[in-house]
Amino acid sequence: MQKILKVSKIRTFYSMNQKQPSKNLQLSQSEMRALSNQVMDLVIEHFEDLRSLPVVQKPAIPLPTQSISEGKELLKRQREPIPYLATDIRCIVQQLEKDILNQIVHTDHPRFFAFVPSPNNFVSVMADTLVSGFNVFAGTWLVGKGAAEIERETIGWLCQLCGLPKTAGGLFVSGGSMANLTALATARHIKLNDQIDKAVVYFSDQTHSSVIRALKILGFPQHQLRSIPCDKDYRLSMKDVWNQVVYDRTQGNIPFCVIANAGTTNTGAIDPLADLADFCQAENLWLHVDGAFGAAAILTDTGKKKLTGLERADSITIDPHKWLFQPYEIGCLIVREQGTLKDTFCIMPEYLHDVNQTTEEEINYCNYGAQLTRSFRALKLWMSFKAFGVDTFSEAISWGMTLAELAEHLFQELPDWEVVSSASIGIVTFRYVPTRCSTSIDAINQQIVNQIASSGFAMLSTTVLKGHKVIRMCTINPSTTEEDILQTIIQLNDIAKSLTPSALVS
């Protein structure tokens, strides 16, 4: 009786001093339906109207033509006091539409050719909606065995497509940067037992910055990194790698890893994967292939030939939110031996004792990477593969390569333009080089890129190759047409001609 009285007193205390939240952070059914309709209308309109929209909407990016007042006005609208009281959700979505969603660069636009585009698909958008709506936890089998099975199956498909053995596995992460970090952490553990003193890693000067960042995070000082100058085709030189490894061993260093590119960001170059695989096997080195952009080309006949040797890598980075047409926040790491991930990352704290009582058939993905709490990223790729079929993805990837070849052909026909690097798996680079010009060629090419972006018609990016600024075009969006390529090149040429008369030497 005394215990009952105590419980009663506690209940009385809380009923007097604490009110349960009136809305409990939830909407009514009618409010949820109204909000979902409002949001879905925006999403569907985006997919339907995207082609008619400008690629770049001012002041989404800082351009020379953008006034300072435009940028200040945007910042003023977006900076508000803390919203302690509720706001009508319809007004919030309207504000989002007015001040945020119309201030972005459309990286999924058919004429967005800068960096690496991210043309997604509606099925995957709906998959992300389901994942968020059901708040799926994909870290452990105990809490999300359905999610774990889908992830294992989808990873298995990617391993098969890349030609890896049955021992292979992997996991989905946030993007290529995290995939590279996870791969190199695994290589460090397996090859060095995490003892990095005197360890040396090798890569070309075309390697993505995320690799350098990953090695920095993992504790490798600059003097243990070997950035090897690329050859004339922007590929890693086998001779130079061999010479450097031999030299490092004579100096008492410990070579442990070679990082190869399967589609560089600058030119789409693919390092000699088969030769590197032979070399790494002979020298007992870990071979990591950064295929964040280009590994997806393995789905095509042309890509399979170019990527020969990929199947012999110890680890491969693939970024489905690039050339597998997924919304952002899905990268992937696959490894030749799945057990190496668990050896590297598995930790058994007491509060996860219940989770780790699993059989060999069950998998806890929290033991295979850095994240314990992780979202169900696999669902969008799984659903879109099933909805469209992998053959459809293959056709879309092939089309992207064809468009880059078309752009190369068109520039070869234009006077005062030169192709700097030939079309390679969806990327081509070129530059405008008028004769008798008194102005910096690099400056003119930068102006060309700025002006076409400012027009809103298309967006391209620049990079530097062999000391020269060049214009780079990445044509991987399956919605891009031949006419898009033609009209973009016409506008680039018109802009170039308009810029140079005053710069020509008389």
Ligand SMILES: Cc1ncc(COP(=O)(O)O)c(C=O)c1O
Contents of the next structure:
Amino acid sequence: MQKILKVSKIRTFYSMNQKQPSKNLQLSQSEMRALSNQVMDLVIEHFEDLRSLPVVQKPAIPLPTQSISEGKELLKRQREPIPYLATDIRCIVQQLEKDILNQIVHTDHPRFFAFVPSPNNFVSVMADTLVSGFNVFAGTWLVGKGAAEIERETIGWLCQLCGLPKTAGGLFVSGGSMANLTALATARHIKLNDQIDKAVVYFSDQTHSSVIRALKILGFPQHQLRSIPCDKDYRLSMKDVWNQVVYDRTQGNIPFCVIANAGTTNTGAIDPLADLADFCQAENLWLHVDGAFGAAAILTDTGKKKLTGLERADSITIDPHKWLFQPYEIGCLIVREQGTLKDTFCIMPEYLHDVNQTTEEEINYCNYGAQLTRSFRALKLWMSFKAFGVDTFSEAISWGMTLAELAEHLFQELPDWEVVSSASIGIVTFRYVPTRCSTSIDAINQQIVNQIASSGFAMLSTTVLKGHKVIRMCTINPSTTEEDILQTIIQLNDIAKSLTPSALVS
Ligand SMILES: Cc1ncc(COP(=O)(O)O)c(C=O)c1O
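Output the structure of the form predicted together with the ligand; the preceding block shows the form predicted alone.
Every chain and every other molecule in the complex is listed next, the one we just looked at coming first.
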């Protein structure tokens, strides 16, 4: 053997071919330390200084009167030629600091109330660093059993918190959209054996667009989707669902799934989960609950009461990167019967036979969802749950609900404003309705939101409820103070008055 494989032979091979590159995409120890100090300084400064920074660094929503040339400048600056040659890494980080990281809206800012805020925590940031540093592969037991074990444990905690039985399980995915897609693929498989012809699915018109997108991806044509108009409280009406299902059966359609909301994105409304669970059980329908935003409220006593029935769902979407204070991307799907995921997603290609020589306990998460190569998302939730304690999370979630109630109370006191939907698990909606005003009320409310964003002080967003544009405030950041809420409302009111001088006369 020694005689056959001689070093000289390797040398001859090299003389004809390329040698191993001298730069192997690695840094020296001192370069790594310098880079990590530079990067970590930026991150720590971000955490320390966040409150003093404008929420919106540059106008997020350019006003018609403002030039958007600054945005164009950014785009131009970004169009650099392919960097074939190396650049000093310190300069790259400086460039990021100067040109890029200041071009983001701080969704973790205490006065970011738009969409669904994403208050972050430093322990989870460090967890993500560890995950990338060790490049943990969380797809199979063979390669990442430690990761699989932590994922199983963390998913188990979420199942327990949601009140699901011991048979429950689930997995972490990129976010709520993927969790909804995974849930509906599972419902399709379990209830229909993937035969979607004439199969009908029910949800309220307040349901998140990711659900409709998921159904589209799964092949359901529009005429098999039943978007049911919500009731006055923005919830599914049991009577309407019941009528629709009965009607569909008479038409030869096959009802198979109801999608309920545990906190709509528009108003935080919670569908009648317990009644829906009874109904789905009686009608043999899959009950999926989209709690991407709101299911986290189950960690609080008030939330537990409001979410009664959640524990009876077949599947639940819950997004740790929303109200469990995690950095993007971590969504989660939990299902009542862990086996339903495996039945739906498990495929055994030849080259993965080594991987699939496992016992039931040795979970290959690649068999429970769409991703084979997947990151160790569980670590950040696991580490932060342990480091702060779940009780601290519960208090933080409770505080978010209290702040929305405070905002509702303040708007009720304020002339010319009306509360459109009461505070519901951290979301309140309202609108400015001056008595005398020549401009459209919808347009004024949009202007108010645009102007407060461009002032940098706070950011809120609009939505449309029953045909009217309203302003939405989502108050789930635990660093938000009562004073933040008060000052934001004062500013909204000042902007509103400045936009409608004629209303001042009234
Ligand atoms: C209720 C609800 N479902 C699903 C989603 C989609 O989640 P993601 O953006 O993480 O994909 C959202 C996002 O805001 C949501 O509020």
